[in-house]
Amino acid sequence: MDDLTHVPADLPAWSKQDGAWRVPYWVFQREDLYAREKRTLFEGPTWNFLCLEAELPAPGDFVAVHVGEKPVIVTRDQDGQLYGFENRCAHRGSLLALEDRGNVKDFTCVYHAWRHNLQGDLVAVAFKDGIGGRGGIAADFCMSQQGPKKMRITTLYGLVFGSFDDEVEDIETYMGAAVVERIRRVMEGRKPVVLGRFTQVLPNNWKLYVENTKDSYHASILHTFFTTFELNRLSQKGGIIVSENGGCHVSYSAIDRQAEAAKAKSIYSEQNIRSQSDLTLADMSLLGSFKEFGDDITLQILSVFPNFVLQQIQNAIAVRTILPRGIDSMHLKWTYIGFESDTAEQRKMRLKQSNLVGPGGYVSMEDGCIGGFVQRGTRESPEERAVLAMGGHAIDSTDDRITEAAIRGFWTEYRQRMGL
C-alpha cells in the first residue's frame, strides 16, 4: 500500500463515523488529492484494465492506452506473450507510439532515434558511438538500466489487465470469486471481436462516472427508455454483488415479462417519477434478443476497481474503461464486442442493440450528463455530503437492487487504499 504520510496535510475532515454512506463532495474538487489518486489508485497495487487481447492477435501489434493519465503501450512480442511498458522514450520522454494501434518490428522515438524492442528495453542508441572517434554517448552510459517503467500484465477470459507494482495481489483474489465468476459466465469459450470503439468526453470528476455504474437505483428512475419498455425495473428478479474489499460488483436483472408487467408499471405509477412514460418506437425489432446464456439474466453491469466496467444489456456487450483527465473532465473508453462464433443474424442483433447505450443511447444518454449536474451544483458546496443510506450502510451482496451497497463499496475501498 502507498505511504500513507503522503496524504495532503492540509485536507478536510472526513469523519470515521460518515463511513462510506456520507461522501464530502471535496473528494470531486482538490487538486492535491487527485495527484494522490493518480499515484496510488492508478499506478499503484491495482488492476487497471488496457485492451482485449483479441486487439493483439499477432507478434508485432501493439495498443496505446492510458493508465489514469500516464500513456501506456501492450505489445505482443514475437514469443507470443504480451507486454506493458510507458509510451515515453529513455532519452528525452517524448511519446514512442504515435498512433492507437498497430503492428510494428520495434519502437523507435521519432526525436532522437533511440529503438526500443516490443518488450520496451531500449535496444540502440542511434550515434552511440559519435563519427569519426568524436561525440558518442558517455562511456558509463548502460543501455540496460535505461528505458521506460514496466507493467505486469495478466489476463482473464481475453482481458488485459496491467499494474506498475509487481506486489500487487493475483487478478482473481483481486476480484474475488463471485466477480470473476460473472465475467466467465459472458466471456469464457468464445472469442471475443471487436465491433466498433469510441471515446465519450464527460465533463466530471471519474469518481461520479464510477458511482453512477455502481448505483443500481437510479437506472429504472433516470432512465425513461429502461422503464418504458420494461428492460429494466426494480421490481425485477436481480441482486447486488459487492466484492469483499468493496471496489468491485455485479448488479444484475431478469426479466419475466408476464409476471412483471402489471405489478411495476402500478409501482411506477404510484412514484410519479419521470421514468413511467408512453413513448412509443417507430421499429420494435430494437427490442428483440436471442437467448445468449444459460440463465434468464438480461442485463449485468459489472465493474472492476479502479476504472473497469463490463456491461451486457440484452445482446449488446461492451467494455468501458473510466480516465481521469484532471478534478472535472473525463474520458470515457467504449468498445463494443461480438464474438466470431457469432451467425450473421446475432451480430446484426447486437450491432443494432449498440443503439442504447453509449453518449447518445437510448438507454444511457442521460449518463452522460447527470455526472456534470452533480459537478455544477455540488461546486460551491465542498463541506457539505451526500447521503447514500439506500439499503441500509453495508456493503454486502442482496438480492435487490433497491440498495447503494456498491457505491458504498466503492468509497470503503477507497477510503482504504487513499488512507482517509
Second form
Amino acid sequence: MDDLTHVPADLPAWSKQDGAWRVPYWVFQREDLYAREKRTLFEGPTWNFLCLEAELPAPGDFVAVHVGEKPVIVTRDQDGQLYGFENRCAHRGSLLALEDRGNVKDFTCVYHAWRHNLQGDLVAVAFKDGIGGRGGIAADFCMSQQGPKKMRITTLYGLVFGSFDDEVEDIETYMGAAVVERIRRVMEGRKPVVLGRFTQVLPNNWKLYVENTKDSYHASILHTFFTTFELNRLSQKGGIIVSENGGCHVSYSAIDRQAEAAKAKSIYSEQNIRSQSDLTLADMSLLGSFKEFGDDITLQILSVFPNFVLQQIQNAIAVRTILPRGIDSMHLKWTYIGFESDTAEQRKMRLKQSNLVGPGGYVSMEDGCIGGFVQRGTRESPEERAVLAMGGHAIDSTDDRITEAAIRGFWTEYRQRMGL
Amino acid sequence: MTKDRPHSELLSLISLAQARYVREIDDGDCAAWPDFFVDDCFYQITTADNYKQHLEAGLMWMDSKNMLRDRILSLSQANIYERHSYRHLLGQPYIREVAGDEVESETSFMVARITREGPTDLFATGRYIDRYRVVGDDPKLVRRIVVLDSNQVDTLLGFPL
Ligand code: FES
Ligand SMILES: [Fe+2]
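Starting from the form predicted on its own, produce the coordinates for the form predicted together with the partner chain.
Then the entire complex follows, led off by the chain already shown.
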C-alpha cells in the first residue's frame, strides 16, 4: 500500500519535555492527525470494544457497529464462534448489513447480490457464469482473494473486542492484570441483559471525552448533584489504577469503614454541625441502592485504550463506546445493562439509577457539554498547551483521586503509539 | 364519567393542557411542570428503537411526582450546563382509547433548541404516549412516555420534554 499520501509531514512540534503533562491544543484540531489516529490507533494494534457477547446469543446473530468511523459487522457463525469484518461488500463497496442487529443466514449484498458468509468470506457472485454462455465475470477473477477486511475478535467476561491488526497483544496483557481484575469484579459469572441503548453526540474531539472519563479530579467539582443534596452520607475513600502503558485506567471510590467508625464515636461533637445547604431530594428512592458486590466500592469507572468505558455508579452499570466523527464531533454510545439474575426490585433500582447517567444524567450531564467548552475555548490557540500537573508528573496508581495521573497515562500511550 | 364525554370535548381539554405544559417548559422555568402529573405518575424519555424492542431504560425514568420535582430542583440548583431553551411544537392529540376516568392519547412533537451562542437547532422529534386522568375539566398525566424518533441526543438532555 502506498502510505506516503497519508503521512502528515507537517505536524507542529510537541517537545519531549512536555511528556504527558503539557498537551498542545492542536491535537484536538487537525485533520492530518485524525487520519493518522484512524490508521494507527483504531485500525492499528489496539483492541476496540464492539458489543456484548450477550447481544449475539444464537448462530446467525449479528450486530453492526463501528471501529472508529469504519462500519463493521460482528457475527456468531454456526460453529458458535464470533467473527468480525468490515461492513463493506467485496464487489463495489455497498454496506452489507442495513440493520443494527438481527439474525441472518449470510450477507447478500442488495446491490448485485454478491453473497458473503457469516465469517466475511465472499462465497457467491450473481451471474458468475453469465446467462447462456454470455456475460459472466472475468476468467481470472478469484473469489477467495476478495472480501471485506477481517478482524481478530476476543472476549473478556462477556465483552467483545476486535482488532484489525493481527499483531495486537492478547487482551489481558494489553490491559494489565489490575484492570482485568476490575472488569471481572463487575461482569464475572453472570449474564448481562441490555436495558437500553442511547447515542449521545458530543461537540468535541474524541480525546476530550477520553480525558474526561480518566479525570478523577473533576468529579466532585463539576458534578455537584451529590454534594448539593448531601447524598454522600457515608465517608468515602478512593483511588486510581493506571495500566503499565498508561492507556487503561480504573478510578473508584468506596465506603471508608474506619472513618465511619470514628464518626460514630464522635457523634456527640457532630450534633452541632449544621448542614451547609437545606436542599434535599423529595424522593430519596433514587439512592436506595442494593448490595451487589462483595466489597464497599460504590463507584468504579474503568477505561480501556482507546475507546471503551465500563461504569458502575452504585447499581447503574453501563458500557460506553467512544466513536470519533471528524475532529470536532464524536458519538458516545451508552448501553445500560442489568443481569439475568436481577430480581424485579433490583431491576427497578437500576432503571431508577439510570437517571444518574447518560445524556441527561444527574452526575453525567455536565460531561456532555464540557468537551465542547474546551473545543471552543481552544480553537484559536492551537499552540497553547493544557497543564496536567495534579498529582505531579507520574502516571502511577494512587490512593487518592485528586490527580490527573490517568490522563497523563493516556497521553503517554497515545504519544508512544502515534510516534509523536 | 369521562368515557361518556364526547371526544371533541376531551380533545380540547387535552390540547389545552398540553399547550400549558409546553409553555411551562419553553417560556416558564419548569417549576410547575410536575403539577401536570398525578402523584404516583410515571414519566420516561426513551427512543423509538428501545420502545420497539421493549428495552425498559430511559434517558429519564421517574415513577413519582416527587422525582419530577427533584429533577427540576436539580436542574436549577445543582447541574451545570450552558444557557439554552426549548421550543415545542405539538401536533393534534390522537385519542386512542377512553376507559373509566382515563384517556390514552398520542401526540407528535418537534422540539427546537436555542443555545447561548448558537442558532436555533432541531433538537428532537417524537411522540408522547400518554394516559390522562380527567377529573372535571382538568386532565392530569398518569403516565407519559416520550418516545424520541432518533437514537441520537445532541450534547445533553437537560429540561424535560
Ligand atoms: S456492491 Fe455489493 S454486489 Fe455489487
Ligand atoms: Fe464527569
